[in-house]
Protein chains: 2
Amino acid sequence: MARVNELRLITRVAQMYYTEGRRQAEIARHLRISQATVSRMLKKAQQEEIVRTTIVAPTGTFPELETGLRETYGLPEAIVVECAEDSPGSIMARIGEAAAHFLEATLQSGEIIGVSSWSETILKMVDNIHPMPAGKAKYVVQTLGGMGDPTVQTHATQLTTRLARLTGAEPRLLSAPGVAQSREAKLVLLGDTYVRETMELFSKITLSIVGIGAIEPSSMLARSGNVFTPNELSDLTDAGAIGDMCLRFFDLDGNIVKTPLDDRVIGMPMEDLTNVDRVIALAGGKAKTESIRGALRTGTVDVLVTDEFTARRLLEARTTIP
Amino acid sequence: MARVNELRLITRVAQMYYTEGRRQAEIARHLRISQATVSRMLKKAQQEEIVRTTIVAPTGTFPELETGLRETYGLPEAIVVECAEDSPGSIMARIGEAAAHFLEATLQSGEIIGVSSWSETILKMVDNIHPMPAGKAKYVVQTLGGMGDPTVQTHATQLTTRLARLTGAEPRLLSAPGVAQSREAKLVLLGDTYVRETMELFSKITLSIVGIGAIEPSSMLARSGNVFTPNELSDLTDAGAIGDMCLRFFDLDGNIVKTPLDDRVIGMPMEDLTNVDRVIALAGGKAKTESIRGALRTGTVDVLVTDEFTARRLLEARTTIP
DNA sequence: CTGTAGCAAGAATTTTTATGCAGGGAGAGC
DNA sequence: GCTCTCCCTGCATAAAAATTCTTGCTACAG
C-alpha cells in the first residue's frame, strides 16, 4: 500500500538521475530530501530492478566467449576477434589487429618487453603497432634465438628491432640459435657477452608477448629446418607434450614437460616467465586449440588473444583423455 | 578496423563496471591505464549505446503520465497515483495516501505549512499522515476561513488541528468564514487580533497544501451552503473562471479572475500563494479535470498529486476553445 | 621544415557519491 | 506499559569518479 508510494519516488529519482543525468544534490534540493537519502534511494532502485543496466556488445566482439575463457580457465584476460573463417590467415591478422590494440593501449611507461620471435601472428601484430613515442618502452627483448634457417634467423631479428622502433626501446638481441646443437654447445653460445646481457634482462621483463607453439610439426616448424630429431619428437611427445612458449614444453593439463631438449634451448626459461608481470599470449586455430588448453593450465598467461572458433573450441567439453 | 578493437575495450570495461561491480582505478590497475581514462571509456561507453540503463516502472506508478504533466504544464513535480475506477471516492483515497507519503518524504524541520481547509482529498491526506517528531513543523496555517455551515467549520479547524498535531507543529486558525457577508463585514472580522495574526503568516508560509475546486457547484460548495449568490456565481462565469484554489478563481488559461467577491473572501491571496515556496496542489475526477487545467496554467503549482484518468486527460489534446 | 591547431593521455584537482557514525523514533517482546 | 533492538535519517567525512590542466605528439598549412 503505502511501499508503491515509496517505490514511485525511488523510480523518480533514478529517472532524474539516469534518464535527465541530474545531480544526485541537485535531486535532493529539488525535491527537498538529503543527498544522502537520494544516495541511497539510487542504490535501492538498482536492488528492486526499477534500474537495469544492460550491456550490448558491439557487433564483432564476443563478451560472453573471453568471459567463459576468463572463468574456465582462471584467466586475467581474454580477448577474443571475429573471423570471417576458421582458416589460419585469417585469424593471424584478426588476432595481430587485436593484440597490437591492446597492447597500445595497455603499454606502460619505461616497460620491458618480452618477445617470442618466431609466431606469425606476433609479426602481424608488430604490423599494426602504431609509432609510440621514443622511449615508451625501455627495451624489447628477444626472448628466444633465431631458427636454424639464416633467413628465419633474420625474420626473428627484424621482428625484435621493429618492434622496439615501433615502441621507442631499445632492442636487445639474442644471436644464437633457439635449439642449440648440444649442451656444451649451448654453454659456449651463452659465453657470447652480447647473449649474456639479453638473458639476463629475462628476470626483468614485465611484459611478454608469446605466441603458443602445437608439438606436432606445424609449418612454422617444419619450416624453420629439422630442429629437433625424430629422437627429441617422440621423448617429447612421450612425456605427454601438447605445446611449447618459448619452446618450453607442457602437457595437456598445463604441466611443465622436461626433456633433454630443455637444456639446448637458447630462450628464456618458464621460471622466468611465470615472474613475468603480464604475459600475453597470441594464438589461434584448430590445430593449436589443445596447445593452447595446456598452456591457459600452466597459468603463466594473464592475457589469451585468440579467434571465436578457438574460444568456442576451447570451451566445449573438456578433452576426454582416452 | 581498428574501431571494433576500441570498443571491445571498452565493452569490457563497462563489463567490469557494471556487470562485475569493480572500481574504476581497480580496473585501470588490471588493463595498466589510468582511471581517468577509464571514467572517459564508461562515458564513451554510454554515447556509443554499449551501456544502457533502462527504468522499469513499478506496477502502479505511471512515470510517463508524471513526465507528460511535468512536460505539458511546466510543473516541477507531478505524482500520478492508480486507482481501480473513475470514481471520486478511490480517487480521493489514493491522492490523499500519496500525498502524505510525499509530505512526510520531504517536509523540512522548521516548515510552516499552509492548509486550505475544506477539501475532502486534504482529509484523507492528513488521514495518512503519520506522527512527525514534536517541532518537526513550526506552523500549520489555516489558509482559507471555514464555510457558512458550522458542521464545515469544525471540520476545517479538526483538519488544521489535527496536521499540526501530526507534523509536530502549532496550529494556526482562522477563526472566520471564508466568505464575509460583506466588504465591510470582511473588515470587521480583520479586527479580530488572531485573525490577523494567523493572515499575517500567510507571507511566511512555506509550503502550501491547496485542493483545487471546480466552478461549478460541486458536492462540497454545495453542502457548504450558498456562499455565492446565483449573481455572484455568473459573475464569475461571465468572467470566465474555471476553478479556484483558496477560493481564488481563474479561468482555463490560467490568468487571475477578480471580481467582486474577491473583496470577501477570507483567505490566503493568490499573491501570497505564487511566493510560497512549495505548492502541493491535491486533485482528480472527471468534473474537476478542468479546473485542474486552469490551475497548472497559473504557474503557481510546483507539485501536482493527481490520478491516472484525470492525467490522462489533462495529457489529451488541448480542449477546443469554441 | 616550422608554426599552429587539434587530439589524447595522465597527474592533479575538484566534484560527486557513498558510507560510518550518532541521534531518534517505531515496533516487538516481556 | 516499558524496555530493547532495529531501522531510518542526516551530518560529516571518506571514497570514488569526473574534469581541468598540462604535456607531447600528429597532421596540416604555409
Given for the second form:
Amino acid sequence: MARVNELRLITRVAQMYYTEGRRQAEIARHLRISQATVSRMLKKAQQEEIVRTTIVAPTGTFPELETGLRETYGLPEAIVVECAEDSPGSIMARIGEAAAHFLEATLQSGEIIGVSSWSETILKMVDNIHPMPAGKAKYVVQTLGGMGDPTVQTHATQLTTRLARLTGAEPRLLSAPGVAQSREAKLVLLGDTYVRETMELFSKITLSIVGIGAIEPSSMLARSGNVFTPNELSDLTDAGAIGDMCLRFFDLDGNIVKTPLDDRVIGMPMEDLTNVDRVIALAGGKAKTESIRGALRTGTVDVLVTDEFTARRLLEARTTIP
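If the structure you just shared is the form predicted together with the DNA, then what does the corresponding form predicted alone look like?
Only one chain is given; partner chains and other molecules are left out.
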C-alpha cells in the first residue's frame, strides 16, 4: 500500500502542475512540502508514466522527416519546409522564409557570418529577414569572389551588404571574380590588400550560410561568369564530383574532389568551411538531391534547410545518378 499512497500523491502533484497550471512553489505551499520534493515528484511522474508527453506536430511541419535526416546523416539539425509543388521557384521561396526565421532566432551577438553570394536561395532568405539591432553580428564576409557580369553582380553585392545591414554588421566584400582565368591570375588578385583582408577573415567565421550546387551551375551563377567551361565541368564529373559548396567540389560519398581547377577559385577552402562552428546549408529540388546527399556526407553541414520532396528523396536508398 505504501507504493500506492506514494503514487497517489505524485499523481496529485502532477495534476496540479500540468492540469491546473500551478507553479511548483505554489504546489509546495499548498501541500506543505518542499519545492525540491515537488520537482522530484514531477520527474517521478514521468518515470512512472503517470505523465506522458505527446508532441502533436502542426500542419505544415515534418518532425519525422527531420528526425530521419538527423539520424541518417548525423546532422545536428534539419529543417524541412512544406511546398505546394516540387518546383525550383516554390522550393527556393519556402526555404528562404524558413532559413530567415531560423537565422533571426539563433543568431548570437558578435558572430562573424560567412555567406556565399551567388545563391538565389540565400537571396530569398535575405529578402525575408527582419532588421536586427545594430551590432548583433560583427561582420558579414563574402566567401566566394563576387565580381562578374554586371547584370547579376548587383545581386551578389547587395546580398552581402543587405545581410550586413539587417544583422547590424559590417560587410566585408570579396572584390575579385569567383574563378580566375589561371592560377597565376589568381595569385595577382590575391595580392590586392582588400581581397587579402577579407580572405583573412575566413578562419574567424563562426556561422557560414551556404548553398549546395550541382555540377551544372545555377542560372544566377552561370550568368555571372564565375563558372568553369563545359569541358572543365566534364573533367570534374570524371573525377567523381557530384556537387559543390562555394565552388569546392565533393563526390557522392562526401570526399573532397581536388583538381587543378581548384587552384583558380577565389573563395573559402573546404578546410576552412569544415572548421566553422556552425554551417547552415540551404538547398532543395530534384536536380540537387544527389548533390545535397554528397554535401551531407562531407560532415561539414550542421543545419540543412530543405523541402519535403527533397527530404523524402534523401531518405530513400541511394538513387541512380543520371
